[in-house]
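Take a look at this single chain, the form predicted on its own, given in structure tokens.
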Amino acid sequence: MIYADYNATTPLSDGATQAIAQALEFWGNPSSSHKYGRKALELINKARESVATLVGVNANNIVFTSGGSEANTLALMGTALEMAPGFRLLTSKVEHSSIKDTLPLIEKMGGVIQYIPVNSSGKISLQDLEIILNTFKPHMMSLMTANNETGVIFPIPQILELCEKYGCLFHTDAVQGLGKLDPSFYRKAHLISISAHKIYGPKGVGALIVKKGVKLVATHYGGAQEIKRRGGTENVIGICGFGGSAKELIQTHSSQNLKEIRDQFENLISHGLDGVTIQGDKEPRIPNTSNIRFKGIASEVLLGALDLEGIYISAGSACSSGSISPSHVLLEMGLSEAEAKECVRFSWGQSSSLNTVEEVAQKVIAHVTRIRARNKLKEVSK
């Protein structure tokens, strides 16, 4: 098996597994005052410190959630409810579906949404952004740190400077940035969404980092947990797993050279095939991600062929992989629907190596060549 879908999820690290095993021994409710409850709360606080240390923020800033999607929703809805009516939000149309699908609800509440466009490389113009900030005067801007499908990085430090200049809150979805970029790149944002299962932690747990002074209306009720910012009994096992993966990442700093691995793969594909384009390849990208269009080949055909070889990749975001619609990210970058349906994503991680990508590249080149020849025969026989 060769796994090349790390942007979708990652396997559990040893640190996460060990922390989860420890949490299973103390099954008390963290809000209980007896020994088992106190121990569960102690484990949560230990995990909170590890996650905070990884990002470089205060532990009190961490609000644990059910994942990155809930963190995004809490950031937007919590701020919209706090600032209603007339809440104004600036974002882009290449955001994760958890952002995109929350916007209609904000509009139903009377909020106003404006978008900053991206160019064909997935890049935004800081000059255009400042013009919109000056004219639209948003209460909040929400832009992802790195795109989950293309890997393209937004210039977060410069964006934050503009937000501070115009008195605008800034939220960034750093789910794909965590563990792949130095946290100093995005840690000064007012609100930051992160997720455990992108850094070798368990699924079903994430966090919204809420800086001091930022006010949010809670969207989950049921108790005073997370300093009244997210009610409900905590997912002790998941949170401990998050802390375990964060602590391990702090210690290892991921010594892999993922950029070398990715660049070698792209070089092999580009030299081995014609009719290949790499989305966002002229822009800064997170080091592990390649979104490649193979002209004339439907993504699901190539995915199926590679799956039979034991090579696992994706056609885009895992949160929308069940959809037959083309990627909204690629459409916003100017690809047609047909072109967008010819794109697949390779994302490398812990088990990847130069030998791995050479093997995958050979298989991809062989299958693309075979499928194109078959398609050509079909066209001739018509």
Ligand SMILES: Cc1ncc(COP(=O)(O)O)c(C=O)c1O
Given for the second form:
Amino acid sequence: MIYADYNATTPLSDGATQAIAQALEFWGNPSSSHKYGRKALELINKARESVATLVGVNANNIVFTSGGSEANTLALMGTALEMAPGFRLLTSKVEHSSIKDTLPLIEKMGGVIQYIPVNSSGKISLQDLEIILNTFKPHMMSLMTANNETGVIFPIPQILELCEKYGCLFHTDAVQGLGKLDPSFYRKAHLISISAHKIYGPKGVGALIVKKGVKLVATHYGGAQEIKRRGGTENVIGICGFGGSAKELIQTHSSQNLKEIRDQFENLISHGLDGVTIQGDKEPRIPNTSNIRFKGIASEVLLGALDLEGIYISAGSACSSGSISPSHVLLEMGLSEAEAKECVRFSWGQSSSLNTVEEVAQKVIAHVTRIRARNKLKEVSK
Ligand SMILES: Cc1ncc(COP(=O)(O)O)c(C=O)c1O
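Compare with the form predicted on its own: the form predicted together with the named molecule:
First the chain shown before, then all remaining chains and molecules of the complex.
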């Protein structure tokens, strides 16, 4: 089988598996003062150090959560609750659904949202951003580091400069940036969301990085865990797995040239087929992602054909795949509903190689050619 859906999730690394195995032995509650509790707390803090080192931030900044979605919700809701009423938030319409679906709650609390549009490449205009900062005067801006569907990167360092200039708090959803981009690209943000299962850690654990001085109202209550920023007994096993995957990534960082692999795949596809467009290919992208439209081919038909071959990819984000609604990201980039439904995402990772992408490209070319010929026949016989 060939797995090419690493933006949806990744398999557990050896480092994560070992850290989880160790955590299973020390099952104490980290809040207990006895030996079992102290050991569990020690393991959590070791993991905290590893995650902080990977990103290059202070360990005290890490607030462990149940994943990237909760980190995003905490960043937005925590700040909105701190600043409400009249909270002004600037964001984009291509954010992950955990941001998108939190926005109505903020509006319900009396917050006001403004959006910066993206162009057909998924890019934002820094000039437009500055105009909005000047006129709308947001308290907070939330823009993702890299888009999960297209891989397009927002210019975080320049965005941060503008935020500093206008005194605006900046949150970035770095879930797809972590492990794929140098952390110096986004680590100066005031609030940063990350998730373990995109970096070969377990699912159901992530973190919000909260920089010193940033005020946030907790959205989970029940104890003083995570310095009162996220109540509830910690997910010791998940957190340790996160720490294990982070530690392994620090050691093995950029040993694999995913960009070369991705570029080779895109070359093969572009040369082997007509009617192919690659979303955001002129923009800076994370090195592992290709979002490709095969004109005239419904994404689920291609997905099904590749699935039978043991090649696993997805149509847009994992959460929207399987649903019939087209991706909100692609619609915002100006694709029609029909065009958006012809897009599929290939996202490469540790098991990918030049050989793998050659095999996948061959199969994709064969299936697209076959499906187009069949569609043509159907048209003729109508
Ligand atoms: C950009 C982005 N943000 C947030 C999330 C949510 O992370 P989690 O699955 O850990 O809740 C994802 C997951 O696909 C993502 O790609």
